[in-house]
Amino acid sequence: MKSLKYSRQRECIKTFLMGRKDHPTADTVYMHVRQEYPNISLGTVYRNLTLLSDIGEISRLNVGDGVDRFDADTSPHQHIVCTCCGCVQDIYLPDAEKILNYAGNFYGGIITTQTINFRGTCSDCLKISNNN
């Protein structure tokens, strides 16, 4: 494979999604990166975030509700999506790898990947509805 030519603006997109927790759309991390490189396109930003996932530097989210999400955490885990904000947290569950040997008992093949989604409400949001 070709060697990927550096280039400050995709530095700056993966720089940007290493000090996020929150796995950010495309268009908040082409908001953040546009305050240092104020010419820089949306296409660019999505061009950058399709090439970091296809090379496996940040993993693309589709957590149901339409739009991509990028993190930068690429290590092994689960996520949890409220249902009321539609914020996104990481979960880090010590059996992941007993479901996916699980699976692949009943799957006759080779499982390579898995994605788990939970979905609830969040902290946050259970604070507010038990405020009303």
Contents of the next structure:
2 protein chains.
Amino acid sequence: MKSLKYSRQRECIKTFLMGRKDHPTADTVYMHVRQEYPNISLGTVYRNLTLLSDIGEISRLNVGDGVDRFDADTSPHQHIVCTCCGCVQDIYLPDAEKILNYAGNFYGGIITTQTINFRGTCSDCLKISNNN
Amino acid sequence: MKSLKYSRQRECIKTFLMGRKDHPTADTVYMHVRQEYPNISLGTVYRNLTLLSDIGEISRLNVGDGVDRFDADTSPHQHIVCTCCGCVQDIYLPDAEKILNYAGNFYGGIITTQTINFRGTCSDCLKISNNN
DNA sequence: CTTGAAAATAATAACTATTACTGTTTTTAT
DNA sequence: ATAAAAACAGTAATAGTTATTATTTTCAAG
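Next, report the structure of the form predicted together with the DNA; the form predicted alone has already been given.
Below is the entire complex, every chain and molecule, led by the chain shown above.
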């Protein structure tokens, strides 16, 4: 039973994440937290991100672009990756759990969780392409 | 315009993939193809897997376990990862495209594709735990 | 307050999956 | 047959992440 001790670095990482909605990567977190703690190491960032997601305070997500991203919003929701600019945005699908239940009808085992990732073009990129 | 030339190695990789439903990783493909072509290199396996997925003959998938997997079935379907044994199985959700259309109502941009991954316990692992 | 054990840190090494490079071999159209 | 394009094997390099280690910080008990 390993107890948790306070650390300013972890606090700073958590606070940073809570202020962002763009699902930053570990490296992005590192770059920003370093402004407050110039000596922080990337390993510390990774260790705390992993710890925080292990205890459920943040979630780690993978939208298929080869990097792990982190999200302070742990409520159930979905993500969309813009194939134009690469941004990762939230989508809150009402009744998303119905999809999981529905899928259960077509599978012999038990389904417990689902991850839905969309891909498309974000509204900003749409505007830009319309300006041509 | 780069033309495609035949290669036995690529043929063998494709044939191997078509005979499998378990979404092998590049390394698994490598292990098996090496039985027929002992000198094949992992780079060749990766290059051909990438080429085949680029031209749409196979698909590359990422179920969030840090490794790319490959699937000779390019028809739209979903996957479930067993959190017990790690296997990756197919789920064919009827009318899955309705989810994508539905999601469009809650997003300002354009959604073009979706990837749905489930997690749970496969029927084999359920049997084993029931035997206790 | 001290103190000391547990936890966290910075720095760095190691690891894993994947891609890039290079000189040689294979394919295939002429 | 030949020669240019493509693919190859072998190997090096890259990127993202985790592990190791010696030092520092946290914090409960005295």
